[in-house]
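Shown next as structure tokens: one chain only, the form predicted on its own.
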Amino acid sequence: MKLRLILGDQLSSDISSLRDVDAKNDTLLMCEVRAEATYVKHHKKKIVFVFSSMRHFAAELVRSELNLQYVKYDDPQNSGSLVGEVARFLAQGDYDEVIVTAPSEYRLSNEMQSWPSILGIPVTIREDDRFLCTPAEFSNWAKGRKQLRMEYFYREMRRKYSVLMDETGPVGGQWNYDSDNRKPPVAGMTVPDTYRAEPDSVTQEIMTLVETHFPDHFGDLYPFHFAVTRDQALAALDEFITRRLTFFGDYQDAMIQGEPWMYHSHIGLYLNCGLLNPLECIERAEAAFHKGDAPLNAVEGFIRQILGWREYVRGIYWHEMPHYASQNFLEAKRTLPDFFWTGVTQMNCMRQCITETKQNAYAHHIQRLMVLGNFCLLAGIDPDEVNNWYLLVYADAYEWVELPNVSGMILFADGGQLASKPYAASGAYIKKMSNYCASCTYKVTVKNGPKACPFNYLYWDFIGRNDAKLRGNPRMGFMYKSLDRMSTEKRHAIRDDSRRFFKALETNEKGR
């Protein structure tokens, strides 16, 4: 008799731990536990999403006539930890083995290594084969390579799964259409809304629970509209394919004030908890291209996010952990500013992205990378604090996807293992790709002084103070040539503006 544990991000009926389930003898166990809900103070909407999705998935398992034991968060007997709940249920039956699909995060995977000795019973951890590249396959691909660049990994994955391929190679003759996917926003754009599900009684019960037990967690609880069932998640995918995919490619980097969703898919949270599987999303997009319903640049860009980037960052995570979590190549030590929690800042781009994150537990990838992340990079914020923030504020965040994106892509904390150069930018980039600057206290066209956009002088301060670390990077040569041509007066102005800004940050002066 087996006790089969299903984790909160394993809400798939074909999960490996259920493959050979004996419906008459085995027991399935799902638990809402404090340890998982509070190891960081997850956004309130994320807790509602995960708990509601778990309960709805549990109901599906029961309808399939499987013997399921489900522990709610406020159950008086709930021990508050996964190992505690497994031990409690083992004591209630004559089990000879615990079976679980491998956790997605290193901390829990590492913890489970001690479970056999704690529980006094064999614990079989099966591979999570919902992903398209196993950690072993990624390590084999990485072996002997000086640089682990996503583009080359992505090409191998395209070949492996025959995605957007014909008899001569990649469809259209190119592997990557990213250069076609950087159009700035256009005045008067009409952006379709995201998918919205009406909370049912199950979700409403959990919303009340979150109000009661997690009042000090970040984020707005209301309104809540995420999909919490597989059918709803499929409807969300279908809505993206039919209403937004056509313009996703052109405007995937664009940002518009008051339009948090833009043309993105908003399905990362469904993929990462198991309500959707990656191949079905890829196949739906590819089919749209072949039917003439969406252009190649949009479809390839969307597929690259799943088949390329998502699989790649997971590969990096398991290939490099646990040391990856402690890297700080640029020796960044500044504390995360208070306005990351409140949204109270004079920088309109930051205010918009933080406020939308607080409201929605979501921001699209350019908001995360080139506004919020760019600020953290330029300001030299401690990677531990930045990783903690990104992990807790987004509904799609788990450490396997968050850590490589933040430490590697955003902060260059890994020294270039993931990205070939730091993704640093001045205010000019934000002005080009958004309409945020028109409503800002600061002036993006002003380079120095109290009215100047802080991104302008912080960019050059970042370049200057990291000279010893970055000058030798071949992709940074142009920046350092520009810095070398600056007059002494200009350099002093950059230094003085940056010092004044950082001093104001430390005192939370006017939210900066």
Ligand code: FAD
The other form holds:
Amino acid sequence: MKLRLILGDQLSSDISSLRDVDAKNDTLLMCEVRAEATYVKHHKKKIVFVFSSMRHFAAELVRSELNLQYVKYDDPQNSGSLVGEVARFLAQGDYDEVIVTAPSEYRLSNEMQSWPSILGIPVTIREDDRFLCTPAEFSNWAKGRKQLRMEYFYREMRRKYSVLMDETGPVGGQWNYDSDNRKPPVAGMTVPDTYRAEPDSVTQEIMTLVETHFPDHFGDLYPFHFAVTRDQALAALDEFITRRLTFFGDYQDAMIQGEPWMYHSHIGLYLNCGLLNPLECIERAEAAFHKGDAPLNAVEGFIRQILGWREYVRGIYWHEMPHYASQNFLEAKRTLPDFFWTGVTQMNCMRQCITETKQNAYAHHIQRLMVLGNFCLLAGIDPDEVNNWYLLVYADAYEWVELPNVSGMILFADGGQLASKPYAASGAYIKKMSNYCASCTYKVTVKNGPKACPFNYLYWDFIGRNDAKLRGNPRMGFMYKSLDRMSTEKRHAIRDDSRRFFKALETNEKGR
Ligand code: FAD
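Shown: the form predicted on its own; wanted: the form predicted in complex with the ligand:
And the full complex, kicking off with our chain again.
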């Protein structure tokens, strides 16, 4: 008789822990526990999404006549931890084994190593084969390479799964169409809305629970419209494929004031908790291309995110943990400014991205990378504080995907393991790819002085401040040549503006 534990991000009916289930004798266990809901103070919408998806998934399992025990968050007997709940149920039956699919995060995986001795019973941890590359395969690929680069990994994955391939090689003759995918937004463009599901009574009950038990967590609870069942998640995927995929590539990097969703898919949260499977999303997009419903630059771009980036960051995570979490190559130490929680700042782009994050538990990639992330990089914010923020504010955030994106992609805290150079940019990039600057107090065309866009001087301050660490990077040579050509007055202006900006930040912090 087995006790099969299903975690909150394992909501897939073909999950490895359920294979060979004996419907008569085995017990399935799902629990909403305090330890998981509060190890960071997750966005309220994220907790509603995970708990509601769990309860709907549990109902499906019961409909399949499996014997399931479900522990609600406010059950008076709930011990508050996964191991506590497993122990409680083991005591109620004659079990000979606990079976679980490998947790996605190092924290829990590490904790589980001690479960057999704590519980006094074998604990079998099965591979999570919903991913398209196992940690062992990734390590094999990485072994002996001087530099790890996503592009080469992605090509291997395209070959392995025969995705967008023909007899001669990649469809269209190129592996990557990214250079076609950098169009700025067009004035007056109307973007199709995101998928919206009506909260049912299960979701509403959890919304009340979250209001009661997590009142001090970040984020707006209303309106809630995420999918919480597999059927709804499939409908959300379908809407993306039919209504937004065509322009996914063209406007992948574009940002528009008041348009938080753009042409992105908004499926990351469903993929990460198991309501959608990565291969089915890839296949749907590829089929749209073959039917002539979406262009190659869009389809290849979308598939690269899932088959390439998603698997690559997970590979890096398991290859490099646990030391990856403590890296701070640029020795960044500054405290995360208070406006990351309130959205109250004069910088319109930051205000927009933070406010939308607070409302939706979502920001699209370029907002996370080139606005919020760029600011954290240039301002030298402590990686621990930045990681904590990103891990709690987004509904799709789990450490395996959040940490490499934050420490590797935005902060260069890993010294270049994930990205070949820091994604640092001045205000000119934000002006080119968005219409945020038009409504800003600061002037993006002004480089120095109190009216200047802070991204302009913070960019050069960052380059100068990190000279010893970054000058040797071959992809940064051009920047250091420009810095070397700068007059002493210009350098002083950059230093003085940056000092003034940081001082104002600190004063605000003290006045909190
Ligand atoms: P789309 O833009 O439509 O992309 C499709 C899918 O591709 C996504 O759903 C996701 O599964 C995958 N994908 C795209 N880019 C990446 C990437 N860089 N890494 C991994 N998968 C990717 N993604 C998360 O799932 N969870 C996170 O916690 C997370 N944190 C991030 C933090 C930072 C600083 C940055 C720069 C990126 C982060 N990402 C994270 C990656 C990416 O921004 C989100 O996956 C994406 O914005 C989710 O929205 P979407 O579903 O509309 O994605």
